[in-house]
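Here you get one chain, nothing else, as structure tokens; it is the form predicted on its own.
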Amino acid sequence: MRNITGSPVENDDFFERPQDLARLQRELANKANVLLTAPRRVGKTSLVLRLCERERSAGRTAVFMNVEGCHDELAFAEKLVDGLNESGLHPEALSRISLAFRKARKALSGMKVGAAGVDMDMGTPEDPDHSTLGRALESIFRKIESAETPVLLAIDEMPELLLALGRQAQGTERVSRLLHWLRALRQTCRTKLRWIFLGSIGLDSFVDDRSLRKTINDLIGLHLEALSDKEASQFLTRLGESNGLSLASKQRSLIIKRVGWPLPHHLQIVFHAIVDSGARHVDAAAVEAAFAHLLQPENLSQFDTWRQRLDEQFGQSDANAAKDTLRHLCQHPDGRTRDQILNALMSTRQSADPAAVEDQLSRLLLMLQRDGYLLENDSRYAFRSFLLREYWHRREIR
């Protein structure tokens, strides 16, 4: 297992999570479509990539696609078609549709908003299956539905596409139409086609914030947790053995305790910091030095995505309130009650309606818990991760 600190891991670099894989496989066998939720850096993408490997080994078709770089409905459609094409499904039909999409991209100015978001004249009256973007895609999915081999479609970073789409002309309507179209497609093609949605921004949080929950109410929610202490110890053991730097039980326990929330990514970056230090023997001092190294000003940027995501995910008012909440909590390692957080927010919003701020805080606390920033314990809210709290404190307070 290599010491990988950035990208998702596959093959021998993946740390097996048999219970989580079994849960996913059980839901798929029951013909469910899944919304996989988890805070950032828990390992959703790596887990689903492993699931796709297993599906292919069993003779089934699995297509994984990251749609983060898609900015409109046509780009999403192109990504779907490319993914299906790479899996060898219906090559003639997909090639024809791909050609039509390329022509449509060149004639982008001729598009108009339609039933599936972007409605394009790609065919003739004699070719009703290809008269719009939506119908062209539906024709492929009907072929999949009538075939023998089941197909799994794993869509990563769907909220990123929806956020980009929402910032465009008629964005709110287009987001709603695309989500409704996808739901209708899942309802129509429900025998051979299975879907999994995942992402660094929760699709559940996205739709709840826009009163669109009904567009995903057919998805079965599965939540992926961080590693247990036992799993984290096994993870560190394997990481050490694979990289020639073994970690004794005492040091593994110290790392897990100091991390506070054993995300695979955080364990990887701590181990990387130990290796970077040149330590040949890992003792308590080496572990503490690794944490100190991670939190030096020049290394804090690796946590910046946690802060940037708030501006991407929320409107300005909610983003500011979320950052103010986290700024307050990073100064209180033992956490604060809801009333204490509310008082802190009101101290900088003295002209605001207290009821409106309280309602905003209730929504944000739920989303910040879902996305892995906070946990609630005994009616007190605190940072989940020591590293993230220290980052926030050094970024915002010191």
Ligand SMILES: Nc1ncnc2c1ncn2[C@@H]1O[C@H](COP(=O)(O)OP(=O)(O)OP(=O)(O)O)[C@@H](O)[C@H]1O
The other form holds:
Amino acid sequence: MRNITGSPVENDDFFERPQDLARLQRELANKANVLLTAPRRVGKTSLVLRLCERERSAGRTAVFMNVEGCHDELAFAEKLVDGLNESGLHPEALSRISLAFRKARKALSGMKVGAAGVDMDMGTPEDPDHSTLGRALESIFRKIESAETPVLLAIDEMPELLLALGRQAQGTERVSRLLHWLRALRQTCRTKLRWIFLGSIGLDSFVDDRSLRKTINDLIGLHLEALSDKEASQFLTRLGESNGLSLASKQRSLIIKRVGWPLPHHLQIVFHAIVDSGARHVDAAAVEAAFAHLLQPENLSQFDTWRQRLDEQFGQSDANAAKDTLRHLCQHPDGRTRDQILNALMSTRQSADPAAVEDQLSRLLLMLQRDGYLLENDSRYAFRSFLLREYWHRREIR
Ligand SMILES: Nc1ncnc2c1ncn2[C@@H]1O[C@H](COP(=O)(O)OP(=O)(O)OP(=O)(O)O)[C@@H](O)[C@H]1O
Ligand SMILES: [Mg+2]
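Next, report the structure of the form predicted in complex with the named molecule; the form predicted on its own has already been given.
Whole complex next, starting from this chain.
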């Protein structure tokens, strides 16, 4: 297990998560389609890559697609076709469609382009007309549905695509059409085709914000958590053994306690910092020094994604209120009550309607908990990760 601190991990670098994997496999066996929700950096992508690997070794087909960077329906469709193509499914039909897509990309002709972007309408089985993007794709999915081998499609970063699409002309309508189209597809091809959606922005928050919940209400929600203390200890044992720095139980506990919330990613970066410091003996001072190193100005950018995502995910008013909330909370390790946070928000929003700010705060506190920023304990809200709290403090306060 190498000490990897950023990209998804595979093969021997993957620390097994047998229970989480089994939960996913159970749902697939029950013919469910899954929405995997989790705070960021918990290891969603790595886990689903592992699941795909398992599916393949069981003789099934699994296609993993990251749709981050796709900004419209055509790019999404191209990604789907490329993914299916790589898995060797229906090569002739796919290459015909790929060709049509390339032409469409060039001229946006040959496919109906409606006022709301590229037409995602579903066709009917009797309708041989592949003139719309949706229908062309659907013909492939019907082939999969009538073949022997089950196919798993894992779509990573779907909300990123939807956010990008939403910013385009007639974006709101196009997002809604794409989500409706996908839902219809799941209903039509429900025997052989399984879907898993995952992403670093919650798809559930995204659809709730836009009253589109019904477009995903057929998905079974599974939540992935950080590691338990026991798993975190095993994780550090393996990391230590594979990287020439064996850690005794006391040393592992020290690290886990200091991290506060054992995200695999945070364990990896703390371990990396300890190795980097050249410490021979891992004691409290060495762990403290590793933290101090991670919080040096030149290392802070690795946490910046946690701040940037707020701007990407929320409108300006919500993003500002979320940042103000976190700025307030990073100064209070023991947490603050909802009223105390509200007072802090009102102090910079003196002309705002208190009821509206209270409403906004309630919504945001829920989302910030769901996304792993905050934890509620005894009606007090606090940063979940000590590392993240200290990062916030460095960035915002000093
Ligand atoms: N099972 C695992 N074994 C070892 N390291 C892991 C594991 N899962 C996650 N990590 C660590 O976390 C990092 C991020 O993993 P991954 O990209 O899978 O998370 P993610 O939840 O998809 O993140 P994001 O929210 O940014 O999309 C990896 O680079 C690695 O350091
Ligand atoms: Mg990911």
